[in-house]
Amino acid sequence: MNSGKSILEAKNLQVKRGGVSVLDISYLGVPEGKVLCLIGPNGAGKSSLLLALSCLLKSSQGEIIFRGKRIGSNYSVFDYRRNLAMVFQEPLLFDTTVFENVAAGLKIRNVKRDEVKRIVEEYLERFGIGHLANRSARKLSGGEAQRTSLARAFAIRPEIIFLDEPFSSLDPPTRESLMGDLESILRETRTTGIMATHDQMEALRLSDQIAVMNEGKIMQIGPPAEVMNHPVDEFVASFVGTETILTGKVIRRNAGTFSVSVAGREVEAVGDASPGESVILCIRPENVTVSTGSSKEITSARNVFSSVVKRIIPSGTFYKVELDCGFPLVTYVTNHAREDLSMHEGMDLTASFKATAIHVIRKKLLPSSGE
């Protein structure tokens, strides 16, 4: 799925190691000036895809097309790679000063000395390390080293920048600060970016598109809101934070909605499905509300269930609450809400969620004795 002209395309791209396929991409198009984030579990193929797209990893078959030209055919790998920059999880810096590290790519490209000085100083300031220009790269903190690595990458003004887990080894405050700077520079320069990350929040913040990967394949690609709220299958749903994934059988078709039997309870979802059909219901935790009331009068939601708090798990700025409604249900609450409800494990609560808040994944139609 694309929104705009693709600067980079991969077609039937495969990578094998020891005869085993580690990457199998039928098609990928990266729109110019946009940021694509690759997310997925460890071993999903994110880094392999970055390396293959940047021609640092040889593919077994397929083609990579840059601005309509096939790499290795009517456009050389050398010329292609001069248009790219790569930033790894661990900064790979030369044993020299910060200034010389950032200048390295420009000197290789025979940029004039005065222009090198101007560009290097510009990007040192952009990444907040102008005061470190004469410091040895060996004396930098992790965050300073990664800022230097990013400044060096952007200094050559690449048409595409590849980022492989660039924040994963940094502490939270450093990560947040550097992510903000990267976000600003990507938007200001309109540089096309392809970033591998396991962090959903990073992907949501930086990306125009998200591709969810598993076992070397792209399972779903699209705008962040589409992928997060409309996952194509159970794997994608679980990986993008859909904490509640329920399997049920349609028992009744209503006007604009349908009812599903889940563990003996009836759940109503928006859409059209036939009795006997097996469906998967995906409910994000932020769409589930809890209260101490017991009547349906407390909410306009179609789905209201008595529940028992099974676990309360601290998760940074909120609490993840696991409920038993006859089926498992997960919600998030703030500390303030937890205190207001005097919430504790074992207490009874009323849980509710709207029919419109359910994302339905339809499975094949099953025989129904009712039809």
The other form holds:
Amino acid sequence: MNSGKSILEAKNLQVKRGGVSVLDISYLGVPEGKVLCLIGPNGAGKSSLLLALSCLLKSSQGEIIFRGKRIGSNYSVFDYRRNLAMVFQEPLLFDTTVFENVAAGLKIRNVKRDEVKRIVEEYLERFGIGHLANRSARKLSGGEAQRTSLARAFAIRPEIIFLDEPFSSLDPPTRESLMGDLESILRETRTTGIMATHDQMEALRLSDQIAVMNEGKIMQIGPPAEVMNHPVDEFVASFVGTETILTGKVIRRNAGTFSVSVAGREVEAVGDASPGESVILCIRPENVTVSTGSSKEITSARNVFSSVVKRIIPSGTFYKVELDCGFPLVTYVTNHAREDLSMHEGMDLTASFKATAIHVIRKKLLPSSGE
Amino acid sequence: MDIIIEGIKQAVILLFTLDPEVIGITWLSLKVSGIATFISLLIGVSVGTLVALTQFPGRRIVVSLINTGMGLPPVVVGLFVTIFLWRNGPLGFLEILYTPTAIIMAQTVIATPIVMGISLAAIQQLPANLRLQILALGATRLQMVWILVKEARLPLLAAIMAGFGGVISEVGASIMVGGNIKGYTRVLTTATVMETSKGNFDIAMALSIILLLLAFFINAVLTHVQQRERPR
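Given the form predicted on its own, state the structure of the form predicted together with its partner chain.
Let us now look at the entire complex, which starts with that chain.
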């Protein structure tokens, strides 16, 4: 994959509050047209990083470089900000109509009136709030308000959009539909996005890259599957959970299920997806069972794979076992089971999990382009 | 009881026949208090907004002073304005003691801290991230301040109302610096005091009804502002 040039870079970025360091980033590069998700616990510095990168929070040290121009020296903070947009957790709408809210950024830029009208109408439509144009922002539901906030941000056609937990105060169905809309518009407009979230599933769905943060530092950054499956340290591992995250392409659709090719092997999952589509499969370790018998042994599970034990890691009352089935797979076993199977690293085992045990994340198809 | 009923009857007649003296007093009151409120608005909103949006050493003390100023006793203001405007006082050369200008001056001193204190609170009550959101939309600092003031427009209206309500109903300062001169510096409150002491309850009551109506109107607007919803 052509990762492209970094549209935004931060070097040696530090933010201190009351003498205490809240952010300490040695280097961060954000590839153009990609979506970077920052995940981490509360207080990890996700919001501080977003604010520092958008120059809304004064950094005590370091440089921010936008398209090769250093902010504050040969490019002013004000000029830089005109390329950005920001969406916070609270919609922060102005006390006026939905139309005027979406028009706000354009009016600040003194865009001509008929031009404003055209653009605002386009974005109201895109976010499905055209019918609310003349409604007062005071009379919106949570979802409608956040749609308005997103439309306001995209209407200025930013080069980079910063999103600070934009969905966390919404109920699940609203969140789901809004996330879908955000995903399509990000892909279509090829806007670079940087989003803070504490929801792994959100991050998996939207991101091209994930950065795991803790105590103001980036602990790991990389493509989602890499971060999820190969955490660099215990903190990242415990934070991203111990789920197995697999990426694959749908090869066949069956009745009520579909088959996905993962690292050359075929995994069957429940649901609907079209052949050719990219999907992410999440499998919780407690749903994976292991046995010493052959793969042909009768089991109700649809997915049965021969595997090799790579690592056995004690985790309190149970053991975490990393298997290699051609793709990585994680399971838990009790101490009792481990002794029964006389499990050791390098031994062959049969791993199985049900098609219903897989959580499927469908990635929107990218519009084909030169890339 | 008769005295009240008779008083009200006379008052209504005075109001409905548009008695020139009552009208004159009302008009002067509105003019003087209106101008004083307008001036306090210019000073109060700008200083209030500035204090709300900036951090500086001693800010807490400034905020306390403004809040204390919201309860300045009109007679104290009247005393100091009189001293300032007295023939050999610091501003004596202006020769404006016992003129409507002197009342405007005193009332401005009373209303300004009220408007300033409420503006300060109104701007501070806006969500903390709103400022960042406006800057992120590409606003200059000036545009940001203007948008914030617009966002706080209803509480700011409350500030104006409270300032106006405070000065139109005060009597101490007006009588001290204005002198209650008939047809020149006689306003609703000073006239009410005088007519009452003379036993002319009908006129006093007519003037009081006008004051009550103004008070009712102001409170109706304030209540409306208080009860509305915030945008999300």
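Computed from a prediction, not measured in an experiment: that's the story for all the values here. Positions refer to the first chain, counted from 1. For clarity, a rigid core is taken as the largest C-alpha set superposing within 1.5 Å between two forms.
Relative to the superposed core, Asp95 undergoes a Cα shift smaller than 2 Å between these two forms. In a rigid-core overlay of the protein, Val270 has its C-alpha displaced by at least 2 Å between these two forms. A movement of the C-alpha atom of Pro41 falling short of 2 angstroms is seen between these two forms when the two forms are aligned on their rigid core.
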